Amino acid sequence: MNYFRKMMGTTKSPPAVSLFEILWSWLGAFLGISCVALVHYHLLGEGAELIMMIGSFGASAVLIYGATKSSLAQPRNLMGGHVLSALIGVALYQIFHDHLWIAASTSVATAIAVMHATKTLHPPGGATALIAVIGGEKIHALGYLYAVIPVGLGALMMLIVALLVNNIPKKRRYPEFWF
């Protein structure tokens, strides 16, 4: 009985955010997610499959952009958990290309546990490593470099967006630590 009653939660659900959080928010993540793709167009063309966009950029987009405080959102945990995961699920792929699930499941529990290990725990940094496996002939095509560009580069764009746009309102601040 304990067991299902733990399931039940301990703490009230947390206020809503101003109208203010929520526009700034939604601005540091057009602005961020907008200079990812107009880099991504740059670099590889209008016609070229949006390589630079990974999915999980949205998921960081949400933390960076609208949850500053968290420890998950601090430049370690974006740049260490994405960067770290994309690795992990390159090498796992290259390992597992055959078995797809094991090199699924794989890639995103040891991208958890080594994320744990250094302190950079960065739930979008799953997703990233599953892209990795998942991501079809395109990604796997880049090999390690796909830790580099789209992943490092598209990481350290958005943060480099937050660092600018969360600090501009007195109210806001960005980053809460470095390392």
Second form
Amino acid sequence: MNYFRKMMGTTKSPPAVSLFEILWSWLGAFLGISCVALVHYHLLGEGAELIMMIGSFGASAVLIYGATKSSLAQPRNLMGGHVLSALIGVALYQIFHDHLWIAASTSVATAIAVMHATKTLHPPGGATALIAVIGGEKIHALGYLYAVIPVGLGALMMLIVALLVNNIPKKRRYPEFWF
Amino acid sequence: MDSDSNRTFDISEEDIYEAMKEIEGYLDITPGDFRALYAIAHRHAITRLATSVKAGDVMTRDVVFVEKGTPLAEVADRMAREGVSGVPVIQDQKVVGVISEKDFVFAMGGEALRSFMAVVAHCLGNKGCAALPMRHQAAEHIMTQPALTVSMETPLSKVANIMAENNLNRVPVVDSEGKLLGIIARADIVQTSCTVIIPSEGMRPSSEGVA
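Show the same protein again, this time as the form predicted together with its partner chain rather than the form predicted on its own.
Next comes the full complex, and the chain you just saw is listed first.
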């Protein structure tokens, strides 16, 4: 009985943020993703072996521009979560590349476990680990370089934009902590 | 203990929701989680304050006391004049016992009369004052001994426990040799606990002239 009662929830949704917060979140995400996307589409381009943009950066943008106070959005989590998850994703793809469903599931599950254990929990890291498996030929060809470019470098660019943009308004600040 | 501390902090999810609205930016916590966090943090704070306040911080230094050989008439007279309901009994500056109103009541009625009203009833229904047989006795004859004492460094929470467990209203504070330094009464603890948790007007730096 208690098991089903727990599914009802116990508390209510936090309040909505102000329009001010919405606008600054938009601006941060626009600038952060712009930087990574410009490198991806114009510096590297279609034919290049390297890429800069992966889907999980969209998720990171939600946190580091839209929920700047969250512990999930702090530099330690952003950088640590992405890089560790990328390494795990690549390793498990290389081990289980003949059984992709195992590679996909173990990479995400292990990424969460390792992020928790290292206090670097960053939800987009789960996507980063998964992309190492499902990202296609180009990503597989990178091997462990995937953890540096695009993952490490892309996350770093987004971090720099977050530091520059989030600290402009008086009422906003970033980060709450570094490590 | 748990239900007690919950009763005192009593912060509603509505309070938290309103507070969250006052803070700019998205807070990554639900009101329910915050409430749970606050309850635990509150308990930690109470424990910290309870252990950080020492007996020496709240004791009364100007203690009314009597000597072991002080006649009971003089003990009673001094307690009445000073308006205290208990005094430490001293021998060579060291605390050897405590005399309280309770000890007088017991002495007046022996084992049979264990309350003040029982003594009154005894006096009214009988012949004369029950205190008269004590006329030639001294403090040492009726004092509670050995006295339970604490040191300057004893946390106030422990002092409170000692009082509650032994049903005491006051505990002498002594140095390592047992010499009297001060006394803590129940009221001192209540007052300290209240001012620590809910600072009174006098404690706030903004309002001056309130003792």
